[in-house]
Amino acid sequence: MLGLVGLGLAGCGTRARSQPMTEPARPPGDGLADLARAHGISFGTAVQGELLAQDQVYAAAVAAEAQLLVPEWEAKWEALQPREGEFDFGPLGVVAGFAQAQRKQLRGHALVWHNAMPDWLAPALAEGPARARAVLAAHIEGVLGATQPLIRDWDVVNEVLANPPGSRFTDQTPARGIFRDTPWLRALGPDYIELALRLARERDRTLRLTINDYGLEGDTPWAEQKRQNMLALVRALLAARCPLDAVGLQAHLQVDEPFRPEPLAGFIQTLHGMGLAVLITELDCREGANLPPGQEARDGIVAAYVQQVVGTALAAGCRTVLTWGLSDRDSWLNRDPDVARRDGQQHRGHPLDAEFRRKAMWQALARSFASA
C-alpha cells in the first residue's frame, strides 16, 4: 500500500497536476463557503480531479465557492483498489493536492457501495462470508490508513436502503426487507453495515462515520417510509452499540415531488435526539416534466424549491451542505441517461450555470445560510 508524503497522498503519478499552473481571478464578492461560514455552516461540493488539474475556470470556481470537497469518483472502491491488494491513490492525490494548495477540507465517499465496484470484487464477495469479511477489512484498513491525515469524515456505507414501492426513482433494485439487495447484502446479510462501521472506528477512533442515502426529503408516502426505515436501521445500530456519528441526506431533489417542511424537520430532529449529526451531502435539483417559458422562470422554480428544502434542514439543525457539483456544465443530471431530460433541454439544477455564472440557486443558498 502506498503511504503519505507530507500532507499529500503518495503515488499521485504525473497523469495530472494537483492544481492549475495559473488561476484566473475569483468572482467578485464572497463565495458560498464564506457566506455559510459566517453563520456556522460548512459549504462544499463534489469535484472531479481531472477538471481541477486541467480546467482553470472550473478550479477557480471551486476555490471561490467551496470549502469542503468530496471526490466524485476518486475515493470509490473502483478507483482506489482496481485490482485486489493493489491500491492506487493517484487520482485521489490530485484532489488532495488541490485541497492542500487551496486550504480546503476533504470528505470521503464512499467506503462501501454496490456501484463503482471493480470487476474482481463481486466474484470475491460471492465466495462466502469469510472471504467477504476479509476483503472488506483489508480495504478499510488500506484506505483509512492512507487517508487518515486528510479525511476526517467518510460515507462509510452508501445507499443501503431499498426504495419503497411507488418510489419516483428508476432504480428498482430488489429488496430484502428494508435493505437494498446488493452483493454485500447477499454475502454478509444486513450485518455488513455494522461490520463496516466497526472496522472504520477500529482503524480511526476520531473519524466521523456517516451513513448516506437518498430519497429522504419529500412529502410522499414512500419518502416517509424510507425515513422510517432509516430510523429503524439507526436505532438498531445504536442499540447494538455500533459506532455511528452522522446521517447524510443526499438531497437529489426533483421539483415535481411534493415537499412540506414538517416531515423533514421532524426526521432531522429525531436523528439529533439520538446524538447524530445530519448533513446534506449531494444536493442538486432536477426540473419538472413541464418547463415554463424562459430561463429566468426555470431558474426561479429550482431556486424556490432548493431554498425550501435547505432552509428547512438548516432550521432543524443541519450544519453541512454539499452540492453534487457546482456547474450545470459538468452535472451528472445532464450526463446520466436515466435522469437527463428527454426534450433536448438540460437541467439547470446547480448554483452556477454552464458558463460558471452565479444564478438563482446560488442566491437561494446564500439566503438560506443567512436565515440560519
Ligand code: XIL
Given for the second form:
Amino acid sequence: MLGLVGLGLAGCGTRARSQPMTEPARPPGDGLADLARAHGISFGTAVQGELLAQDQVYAAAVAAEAQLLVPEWEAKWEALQPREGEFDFGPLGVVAGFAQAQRKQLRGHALVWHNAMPDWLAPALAEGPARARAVLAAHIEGVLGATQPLIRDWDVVNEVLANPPGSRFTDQTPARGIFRDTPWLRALGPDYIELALRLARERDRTLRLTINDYGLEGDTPWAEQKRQNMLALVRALLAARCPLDAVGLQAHLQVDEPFRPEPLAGFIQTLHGMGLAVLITELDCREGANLPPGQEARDGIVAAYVQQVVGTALAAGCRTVLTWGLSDRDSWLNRDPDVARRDGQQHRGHPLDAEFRRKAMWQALARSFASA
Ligand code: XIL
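Compare with the form predicted on its own: the form predicted in complex with the ligand:
Let us now look at the entire complex, which starts with that chain.
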C-alpha cells in the first residue's frame, strides 16, 4: 500500500485559491504554539483539510497558531474506509501534506468510534465476533500501515464510556455497565477496547496509544462517576498488561458546569501515577443559556472558565493542549444541530473569532501557558 507520506504532498498549496487576508501577516513566533513551546507545552488544533487547501486565511491562522494538527474528520473510519477493503487516504493526505509543508506534527483521530461509521460497518459487526475482529484488524492494519511514520499518536478508541445517569449531555446512548452501548460493544463486549489497543501496538511498536473521552473535567457527581469509570477501565487494561500510553480529555467545556481544580487535578495525577500521559484533545467552550449583555462580557466568561480548566490541567502536569478548531467561524459548535445554540446566537468558544481575530480565550490560553 502506498504510504501517506507519498500521498500527502498532493493536496495543499497547489489547490489553494487566492483570498484576501483579513488580518495583517503576523510576525513569526507569537502564535499560541510558540508561547506554549517556550514552556514545554505542545499546542495544536483540529483542522479541516478542505479549508486548509482552499482558504488562505484559515491556513495562515493554523500555520501561525498551532504546532500539532488533528484531522477533524479525515482520519475517521467513514473517511478512511468508506467501502469495505477500499481505503481512501485522499482527504487525510491533504491534511498530511499541509503538516509536512509547514513542519507540523499530526495526531490521529480516531480508529474506533461509534460515530462516523460508514454504512457497511455496523451490519458487518453484527455478523458476529469473528467477523468484527477481522474488520477491526484489517482497518488498523490498513490505516497504521499508511500513516506511519507521519502519525505517532492515535486516539485508538474514542468515547467508549457511557454518560453516567444525570449527565446533561444530549447524547444519552444507553449504557452497559460503564460502557457505551455501541455496535462494537454488541459485537465483542468490552474486549474490543483491549483488542484495538493490542492490534495497534502490534502494528506499530512505538505508536502512542490514547483513549479519548469527554465529560471528565467538571465538578458534578456524574463527571466524578465518569472519572472513576475511566480509572476503572484504565486499571483493568493495565492489569491485563494491555498496551496504553495516554488518556485524552476532550474538554468540550460548558461555562455553566461547576468546576473546581481539585477533582480534575487529582484525576490527572492519578493517571500520571499509573504511568500514562494526559492530553487535552478537543478544547472548546459553550456558554450558558443566559448570555450576559455585550460580547466582551460573554468572551470574558468563556476565557475565565477555559483558563481555570486548562490552568488546572497544566499545573497537574498535562503537556499537550489541542482546541477543536481555532475560530468560531468553522466550529462544529455552530454547525452541528446537536450542539448549536437554539437562540440564534453563535457560539464563541474558540481562541479566534469568526474574523480570525484573537479574543479573550486566546489570551486565556496564552496566560495559562505562560504560568505553566
Ligand atoms: C465532530 C466534528 O467536529 C463534526 O464536524 C462532526 O459532525 C461530528 O464530529 N467528539 C469527537 C469529535 O471526538 O470527533 C467530534 O467531532 C466532536 C466530539
